[in-house]
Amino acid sequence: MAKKEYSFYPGCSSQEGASSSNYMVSVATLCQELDIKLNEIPDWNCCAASIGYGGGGELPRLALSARNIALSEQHNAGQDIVATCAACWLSTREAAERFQHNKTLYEGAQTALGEAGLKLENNTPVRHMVEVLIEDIGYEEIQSKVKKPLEGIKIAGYVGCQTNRPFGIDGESYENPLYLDKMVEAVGADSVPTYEKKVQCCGGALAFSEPDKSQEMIKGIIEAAYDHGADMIATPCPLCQANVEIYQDQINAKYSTKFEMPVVYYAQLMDVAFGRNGKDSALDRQIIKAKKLDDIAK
């Protein structure tokens, strides 16, 4: 019997072959080490974080998240909903809170769900995976699992914007959240608590519509990490991870920089520190190799 069980909403980008499948692999490994069981919500659907604001309307967007919540309540009753993706967490939690405070939206969602034979109770907490690690597991428990401390590696914790606002992580500052820094320290690495770009937006979907603007923002995020002597950047957000990693070649060509900054997930740091190999930690799926982690993971 697992120590902790949660109803899991993986989201589109974590599927095999998708942009953050490495995130899902590393989280699965992390859960094995910490005795966490994630029960996937059957027949889940997209949360509409990327396309829901494109003209589809407020209720249809929220109703998509309502369906996931209703399915969770039906199949994984009594279990908190947990998402690894920052956008999925934000969309699902926003929907749940909007329904609590807006009777019209709630009744509209119920009507839509009723057509599929579903009903929304909307009494289930919606949490990000980092909340589970901080609040239910704790830094001391994480530290106790470390077999290979990440000594000598300096890591800039890039929180991004979606896990920081509007909800944020309970007890954390909006301007300078420290939970990633504490996670970094728990696995034996050196954190950068004064990293001034830790909550700056990476440009999100502007990477497609207005790439010049997005890449300028990403450039500042990477430069600040280098300025602090960081060996790599760690993040809890799939879109942040993708944007800050994959556009470095284009930024180098545009600005005559020589960026080669690895961008990893907090879960990968923990996996390596817990003694797991590069494949289990999904380090083999990095575009920019995190060589210092690879060396420890061997």
Contents of the next structure:
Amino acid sequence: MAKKEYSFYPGCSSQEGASSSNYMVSVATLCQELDIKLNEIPDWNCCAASIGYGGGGELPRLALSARNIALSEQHNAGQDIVATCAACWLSTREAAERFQHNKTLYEGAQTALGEAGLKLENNTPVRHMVEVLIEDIGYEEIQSKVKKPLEGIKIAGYVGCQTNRPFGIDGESYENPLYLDKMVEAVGADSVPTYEKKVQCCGGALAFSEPDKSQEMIKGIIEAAYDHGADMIATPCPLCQANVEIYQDQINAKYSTKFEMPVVYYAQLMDVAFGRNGKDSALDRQIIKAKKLDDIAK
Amino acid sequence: MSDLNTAMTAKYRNNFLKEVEANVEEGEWVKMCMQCGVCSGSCPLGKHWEHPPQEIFMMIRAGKRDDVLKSDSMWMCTSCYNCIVRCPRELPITHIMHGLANYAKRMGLAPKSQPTNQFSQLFWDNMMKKGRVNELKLGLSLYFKDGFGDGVKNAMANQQLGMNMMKAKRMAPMEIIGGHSLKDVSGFQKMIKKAHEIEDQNIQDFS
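Please supply the corresponding structure for the form predicted in complex with its partner chain (the preceding block corresponds to the form predicted on its own).
Every component of the complex follows; first up is the chain already shown.
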């Protein structure tokens, strides 16, 4: 039996053939290494992220998360819900808290859920994967699993927005969280705790609708990593990872920069440090290759 | 209270603030704004807002209904939650902006060609079909939102990006037919329809 079990909410972007399938692959490997069992919530649906608000009002959006929580409570009773995606985590936890404080919304959601034959108990903790790693596993155990320390690699920890605000991780500061730096250190790499863009917004969903405004912010995030001499950026958020990685050639064309900064997930760092190969660590799914990780994973 | 006083109170009552309090998500918080401006200074896209959040709150209190609801300001929110965690009075500003944007749409006043307004609706419609977002179709619907000519232009401009994503197995051409889906799409859609009905019933008339 696995040491730890959770009810898993993977989210749309992590599905095979979607933009953060690299996140899913690397987290699956990580969970093998740490003896964590993720029980997928059967028939989970989209949370509407933080962009669906134009089409869905408050109750329709909250009903989306209500369905996921209800399905989790029905099929994975007693297990904490764990999400890897920042927006999935945020929407689900936000909905659970809104229902606790607002009886009208809670009752509205129950009536809507009735149409799908479901019922909400709403007493399930909703957590992010990094909380599991920090609170249930711990930095020391992560460190103890390292077979190939990522020595000499300098990594800028880009926490982003929604894995940080409004809930925060491990009681850390919103303005200067350090957990990602501690993870980087745990796998033997060099962290950049003074990376000033660590909680700068990348534009989120507005990278699609307002590409110029968003790419101006992304440019700053990458530039600051170069200024610190970082070899790569690591992040816990799928949209941060994609936004900061995939538009670099468009930014280069627009601003005459020469960016080629790899952007990876914390899970990929751990996979490689734990001795797993490039495929298991999803390094083959990088658009900008993380060469220094490739060399170790070989 | 005398009849005259009641009449005067009704006359001077700020209807738009009452309307926002009754009909907009977390709208009851608006009058708690103390006008410090931390939200406006903290917003990553602050310089692009015609009226930053602090100003929006005062405009609501001043009854500037059209100026608020027709503004494209709220659509600049990236949902970064900086304003929420920094607000000294802990107003849920991000949610109020989403709520105002949604309400402006409901009232038919939101700027129709505002790109985030359009994208937000495309996202919702895309998700409603199968219960999960189909990224490929969402991307294409955004490229082609202004017609076929612009669509081809946008698709060509982003061709390299698409090729990169496919090569990295992070975009699948087969998603165009079918794609990921819930098993209980019908129950899912009925649930959301009911949620919309309940929400519609709760909207108060201020006309």
